[in-house]
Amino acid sequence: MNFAFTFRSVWPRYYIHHASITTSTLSPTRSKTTLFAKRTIATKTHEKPAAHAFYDDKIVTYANRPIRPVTLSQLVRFGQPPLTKESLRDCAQYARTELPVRLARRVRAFQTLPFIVGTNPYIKEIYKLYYESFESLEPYSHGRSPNDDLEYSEKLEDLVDRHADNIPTLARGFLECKQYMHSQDVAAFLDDMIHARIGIRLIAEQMIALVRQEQTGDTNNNSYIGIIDTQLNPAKLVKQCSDFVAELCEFNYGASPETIIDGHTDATFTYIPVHLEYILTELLKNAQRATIEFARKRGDDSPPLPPIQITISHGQEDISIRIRDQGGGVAEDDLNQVFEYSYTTVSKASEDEDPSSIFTGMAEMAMQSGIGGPLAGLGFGLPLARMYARYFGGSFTLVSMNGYGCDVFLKLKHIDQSMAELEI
């Protein structure tokens, strides 16, 4: 039996420096021992074999523990003014014990991917990021002193910052690996990953915000309970997101359409601003890009471009936001695909080209990038926006008038007593 061949079929090749070793070159009593001894030291210089062992007992132990969901009312109660040391300690204790479990589960999810997918540089980067985040936070789950809350909060800030670009990075990875996984399997993995990611970020960001409030002494006189804004004005946030996307359009296209905001512009409700900001930014990217490109396609891109109209309605239990553009709409055949991952209306290279050539895809994404991240083309914007809208019981509906434009309807529930028992 050729041990070298068997070993390569199980372990990545970079673990073996002497691939030609066989039983014919080893003594009968030392062949297997010598070969496996080499594996423990013959690694790439830039790898971390000890820290990134594929099957880590600690990871498995934590991943097998049950998730302890926190309800929205509990999350609010952690920061209910006036903020006390006891409530902050409760929030910290929950985050310390829960986040390592959720991070370990994400690591295990990556380990279930097909080997060739897991070795993709983009996907491997995110896998290592989750592994390192688990290693960083796990020591704090062992009954450390409450005085470490500030230090732990700084660790969480680092986690949030380092994971900020997870989604576009994963998008690039799965675009390159689409021929190695069924689209349904990719969708199931991403749905689970993104839903878990939202929960992890909510728990971490609530802890960060509460520690920050305690440090600044601002615990009574504002509308925030941690990251939850009890007086969020949608019109103001729409204006901020619109201005940001307009800058992206000016940078990429040299022009941007006007945004008109009407309806109940003075309305306020209780919500998490970062969620709504993400949804609005993705939808406005789509609307403004489509408006500009459709106008150019018709040869009518001279100013003024058709405006984006955003109407806000304040209902008894929800806020409704309609975003209306004149970007040509979505073809009837494409309507069923717009919420699929990696589907995009941005023009792509010929499908006849070699799918293994990553250079074409990289060039496309470089052309579609702007200040602050991709403007369009990765195909994750709409499915993610819908997932964020639905996370707190809202809805997301797209209506297309092919050849004219699209209306997108957002319904967002007030985060109050009616949503108190929603689990995160």
Contents of the next structure:
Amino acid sequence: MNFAFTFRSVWPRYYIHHASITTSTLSPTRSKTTLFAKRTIATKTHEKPAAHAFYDDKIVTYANRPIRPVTLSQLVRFGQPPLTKESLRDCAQYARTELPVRLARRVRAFQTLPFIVGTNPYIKEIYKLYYESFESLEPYSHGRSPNDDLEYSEKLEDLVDRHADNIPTLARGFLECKQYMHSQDVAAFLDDMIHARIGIRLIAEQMIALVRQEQTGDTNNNSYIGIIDTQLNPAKLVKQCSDFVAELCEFNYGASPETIIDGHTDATFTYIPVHLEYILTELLKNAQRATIEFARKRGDDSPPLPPIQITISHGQEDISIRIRDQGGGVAEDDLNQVFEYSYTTVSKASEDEDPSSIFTGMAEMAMQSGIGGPLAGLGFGLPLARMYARYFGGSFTLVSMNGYGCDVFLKLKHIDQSMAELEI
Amino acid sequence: MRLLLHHLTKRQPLHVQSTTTTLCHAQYRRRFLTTTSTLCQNTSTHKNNNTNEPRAATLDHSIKSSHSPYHFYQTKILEEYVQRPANASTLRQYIFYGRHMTSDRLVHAANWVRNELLTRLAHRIRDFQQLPFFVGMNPHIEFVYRLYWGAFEQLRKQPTVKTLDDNHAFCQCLKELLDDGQLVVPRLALGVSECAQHFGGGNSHGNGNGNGHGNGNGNSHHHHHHHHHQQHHHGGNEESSSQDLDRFMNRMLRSRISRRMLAEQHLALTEAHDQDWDMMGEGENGYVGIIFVRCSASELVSQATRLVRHHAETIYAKALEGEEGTKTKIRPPAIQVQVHQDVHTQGLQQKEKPDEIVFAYVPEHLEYILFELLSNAVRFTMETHSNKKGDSSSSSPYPPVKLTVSANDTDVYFRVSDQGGGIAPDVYKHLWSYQARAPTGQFHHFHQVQKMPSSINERASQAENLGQVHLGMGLTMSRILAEYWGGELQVMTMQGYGTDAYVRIPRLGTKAENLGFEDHPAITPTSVQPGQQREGANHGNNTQDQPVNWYHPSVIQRNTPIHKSDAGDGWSKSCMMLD
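Can I have the other form now, the form predicted together with the partner chain, not the form predicted on its own?
Now the complete complex, all chains and molecules, led by this one.
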């Protein structure tokens, strides 16, 4: 899996815009146009009467089943080389039984929202999406046939695509429902949603990746076990993300600060590149934007911009990444807000537009994530990044020297066979 | 006066913009601060804990031993003072008061200081009395307890100060108490070491389950001590008792600093009054008692850097040279200092040196903190890279220690970054806890130390005498000092690479002293009405018996409420760090 693929699965809209700057080795079946078409069709599926759900006890049945916790080491074991049809079948079997349960729980969570909130079109859209996903996957949890696995995997790919923008859409919906729900309740709901979503996607993407690996007989990336890279080099990933963000920055501001990467640049560890990529990109976006805006605010236009220093450390228990900028820091009052799911950066103007249109969506994404937005850190980029960081027992700490800059410490535990207890 | 009040309430920097040369800080201290500076002795004769009894502890025979039955009833004396609230003041109030010193005010101040010291001592004595019984029986703890009682009695027996001569006698008493007070910390530390395992079962067990294989929650810096181990001696609440010792120590140390602050300030003001120094106007050298209104971040930093460098060159270099048997001179890691321009959003710029960061503070506090942090950074850098050989070039083979200083309207920030290999996770988890570290013998070296140094020069000399021995309290003391005026100290580490320490110092002088008020679960107020604050600094109604409080809010507007500390683990909530 190269940068382009992983990136695409997280930010399809960004990808489509920036396809030119990333290398693309997608298989022919997944061309851009197909993607585009799928996206618009998705939201026009036939409306199911909502009342139908009330008498449908499948959701409740599945939601009440216990989640069979999977350990990351088990996921790895599914894909342990040599990759055989048996292990693939095990993986598929696991996904088939597990995913409907988790999806059903998500549906239940929606059903427990206040009624008025549930009628909000954005929230309803995501709710229906989960419902339909559940319904399409549920049959597979019964009997099986040898061809099912492949078909199942294709379905999963489709679903992963369609669920790509859940969070922004939800965020927008909740913004509109501000007066109907306490912000703590919203935060709790989103926390659960995001946490569960990460788990669901992990299972799904691991299966998709393993199927593809087995199909293509891909032995080039032998460091990869599905979506897990056993030899992930953080320094290299930092460089990639930093370059990408620098381009965005140049596009928006006409300049970008230099990035210095030091410390244990040769260190490698086992991790899921998509996660780290997301976190790093968010953090680097914040750092670069803050650096430029702060320098400009102080009237300090003379180059060079103060560099961003990223240090990598390979410790006993974890990998630490420190991102140090001179972007003016975060004021004490704002500090508490940094991890809030705050929706203030969504402009009023874009509310009326068709949310399924790609181009407004992209601009929204950029706004919501902070570029072009008013203040540092307000959006959902940071809470999401923190969730990813913590997902496998890591941590995320921000230290602000107000008036100077910020240091962000990202600590990620080594994921290896010995971490048997780390459950998803 | 009105102008000054106006000046103060406008929250402008307090330094008077004059062109007089300021005395070199060290010179001033030697001239005006007459507290003793006898240092610790690093000889084996003091391994034995029967050091000389401090004068104060021998004052009254009846309190010589807490075993005496008389002792229980004698504590009634305490009641009067325990019930009073301790009055925490802000730096501005200290400065304002110091600048308006007259003979009359000096006499009143003496009485005020006396009462305040008695109140604060009484609170701490009550703390001791609340300790579990057998902890109080520990000889070191008992020593300190008797010391406090002696100080209390000595102060109480001081007559009300009515004249300047009375004041001088009072000052003499203060000096003695300051002297004796330097004995407190080493003994407390030893006592804590020995008692820690009894104070809640100890944390040495069950460490393996720490944060290693957690769920989704990451490492929180303000972690809660969840210990799942057997209860050993008492049936008390496991979790709260494990924090009790830390809170106890924090309160002790904070109160100690506060009493020293009161005493030293009064001594200095008396001295200044005697010498007829003009605290205001053009003649001012910047010192109001022990507060320096023109602390320059750069100067403080360069002084600390110099001391640390000297210390490293003499101590570590010697040790390393000896081991390797070479004559190559070992150069300690460079300390690279970057002082960033002061950022003012309210448009106020300094006329003299726009880039300099100047603020009012008690320099000895900041010096201590910087010294500790820098010497730790240097020490660990040298230890981690100990295989580096020096060469004939003048640059050091060690990766440098970087010190960054920045400031804005309200705070001054210091960041010390080193590449000393970082802190191991199990050490980091208990970095700020006395109790957790005590069972592993961390405070063992306090056997070699009799007195705790009170100035940076004393500290440096002590460090030199101790050589490579480390007392284990530097970091926690630094944090207590940083939090004293409402600042903070945080440490982040990247294990395998290095550590970063962050210090935030409020510069407006509007935060009240942090005396570490928390509700001690064991204290049951007797004659205090429910709802009335015991150890709060909100001024209740002044009773007639209390002397006039020159820091009463009717005199000066209190700008911020009293700084309530406690993020749940005995330390203050952070304003600059977020998990």
